[in-house]
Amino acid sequence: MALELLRDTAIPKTAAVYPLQWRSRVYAIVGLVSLLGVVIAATLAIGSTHIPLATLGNILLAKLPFIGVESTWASSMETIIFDIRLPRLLLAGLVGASLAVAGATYQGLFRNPLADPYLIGVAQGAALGAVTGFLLPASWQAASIPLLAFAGALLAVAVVYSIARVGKTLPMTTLILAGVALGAFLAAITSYLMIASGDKLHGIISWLLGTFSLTSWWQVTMVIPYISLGIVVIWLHARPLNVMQLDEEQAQQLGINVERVKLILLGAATLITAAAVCFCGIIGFVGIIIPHAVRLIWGPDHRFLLPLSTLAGASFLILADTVARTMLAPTEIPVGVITAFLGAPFFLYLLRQKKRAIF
């Protein structure tokens, strides 16, 4: 009897129980999609040149199958577009809907909503890769630095996941402080190696803030398919996650393999985050602030949490990089310092609001 009133409250309830709750979510990711859409276009038309919208949707136009759009624009706005502002457009989405995605897989791990995805030492390893990239010869840079920055944020969380394994289970609160040591120790050698860069410090600091000033295809070809797997598997693993928000032996007893799931989990999670800072840099808050904001408004469950906040995430940094490269143009501030400036008030709330449950 006990086993199914816990069975009842662990599992999210169906739509025939709560329809009007799941019209509402349904609505609101048709909502984010249509938000999305007009997001990617007013973005492509905004910039130091301005494309009308009509001449956007014709240029887009002429490139499909079987449509015949005569051109009456300059070939200089169709370099601008699929040259220039839709690679980076693309990538700043990928990197915004990977870190959201990845900031709602660690709120839920550690049921706690101050996570986000730079926890266990991604930013640190990555940041140690990037910059050990930085001061190899310039020939090399180009490939070096993404490489070795997603090579460093898989190695770093590899070596606290071994620290923090006890057995077969994985303490939570063991692996946060393995990753805080890790980070550490990692920010360490970070700094020293900062200090002995040299005329190269401006571009490491430039990574370190993040930026998409660079972006060209080959790095969006690059990131897609570790995004999209990395999505789609902590997508398909949302039921689970679910019930383990109750507690973990409980989740045991459900028939749910805790152990199996964390560690799918936190290699998905893990595997998007590498991906998404290894071309881009360390922008922060982005994994915090919008699984957050989307728990909020529409609720915790994990089957409607992970596209809300990949939806979210996307549209959020594509406007977040549009101000970056817009506001002072031709400057451009580092889309992290903008993701700063929005994020660390939401933070600040967020922990009084935390404060203010303990007390």
Second form
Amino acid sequence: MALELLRDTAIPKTAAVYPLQWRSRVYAIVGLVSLLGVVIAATLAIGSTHIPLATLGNILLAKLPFIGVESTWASSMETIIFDIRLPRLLLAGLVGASLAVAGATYQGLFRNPLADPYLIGVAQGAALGAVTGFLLPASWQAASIPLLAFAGALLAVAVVYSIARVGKTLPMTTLILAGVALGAFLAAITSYLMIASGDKLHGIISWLLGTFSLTSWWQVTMVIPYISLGIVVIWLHARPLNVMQLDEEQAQQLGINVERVKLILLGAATLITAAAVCFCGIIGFVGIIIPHAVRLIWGPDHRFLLPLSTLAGASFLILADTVARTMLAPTEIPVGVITAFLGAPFFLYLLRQKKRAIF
Amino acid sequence: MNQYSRNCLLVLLSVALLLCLSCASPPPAGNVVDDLDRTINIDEIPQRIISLAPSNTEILFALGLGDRVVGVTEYCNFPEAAIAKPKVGGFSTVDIEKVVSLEPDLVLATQIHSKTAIPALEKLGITALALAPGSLDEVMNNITLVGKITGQDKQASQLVNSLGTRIEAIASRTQNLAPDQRPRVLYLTWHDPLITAGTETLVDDIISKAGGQNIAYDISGHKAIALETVIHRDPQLIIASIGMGTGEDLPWQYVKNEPRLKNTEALLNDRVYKIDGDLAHRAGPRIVDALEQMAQFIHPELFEEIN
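Switching forms now, from the form predicted on its own to the form predicted together with its partner chain, please provide the structure.
Starting with the chain above, the whole complex follows.
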């Protein structure tokens, strides 16, 4: 049963031969870039604290050089906009972009529509690392939680990779099965540590559900190098990824070093996923719903699927986080709850549409 | 036997009878209503009591019932004698088998056990009663109720009287404060995310009795509060709880080191305080200690002489 799911037979054999639809794709890129801009501007204005649009405009103008705007607002307003909302929505955007593009990469690599960035142990490794961080002495926690989460994610995938490798090749089915098994093992350890964690359980649960609650600038600057490097590397491999949709043997015959491309793409997707989850926790469903939505609308050509997923993922997670921080304001709910709440119905919709062979 | 000695004997007998009656234990409480609005029949005075919450344990020991307590939770760390008692599990995770093996005739639970441990124990024929106070007054009512059930009415009324006197000493000076004389207070139990105590919590009642106003007035229960709300509402003092049992002061350290809070009045005037979470969150007699500490934090000018 599992194997039938893994070998998705719905992939059309002609998938690598995509008609060029330049005009609609240029529109799509321009449209999604402007959407991202509008989303950033709009969500900067929304929050549990009411800041009038005029005030927001003046605060932004005052930051520009050569424009003298007299400060008539409380300094707390500036703190809220520049030190709370802006870093938070930028991190949400970076994380959303990473998860979406990593999801698209995994789905392409595994040729399986159910693949998401957490398929081969990233989430379980990160969770175990983070929970270990919570149990360390108090003064280390601020640094140890993201660091251990990041290391745990990379280590888990490295272990899965080395288990699944057969000689010089990497059979994707073995990789998934090894990932699922190691993930279950790590999740068991995590659950045990959670039971033993006593009063730290609250902090752990909100990390596991994913939250941007206390994001500040240093976190944004920490993840930018990894995420931008990883995303660019993935974008540059869109063409080999397209060819590999045929089947690995044919791709090899067409002059693509399949094993090398697999290794690079797995590495890059794992790196950006690990960087995405290490500060904000495990945010589910973005990596599945965004690539599928993009595929539904603009088709499966990876040269566009990857950048469009990046843009759409960023906008989606910024919006989801805005819902998370305003829906029950002044209290906040974990953003993972919102993405799953929106993501699950979408996934059910996809299942119903399966006959249309969207992948 | 003459008339005189017969009268003497009669008097002696009646005195003996009276003494006998008064030294016998008082009658059992009969039907009582617990905090989940369930009516429970107490037809015998309980002799083997299990507590499923640290607050319940503290009430029992404060009423001199330490000898009758046969089981407590892993979190029951006060008074010292409670630590040595057999453990029946954590706070929400009750080891029913262990409870049954200790053969209790009363289990003092809380509202978190309403769907789990309480029905399980009642099916096994064990009397379980839930205490779930939401205010200081209700804590006092609970102490009276436990006293009534266990036949310690006198100890309970003494305890409630002395606690009531201490509460009144504070409330009498704060109840007539105008809103602008009540400093804005942020109470934190955790820092990532920021978890505060909103309305319908004991902490909220304590803050208002201590003469402050809780900035989480539109949040109910223990929930996350947005950092921007905190900055916008600009607390005049921040009180962070010290981790239950661990003695860690992470929320306090966070507040002290968070650059985005440095322009709040609390940080500008260096009014960031710590309170022992075991005092502030436990609905037992020591909640009054928490009230006195908070009153000193919030109105140092009014309450210099306490302690």
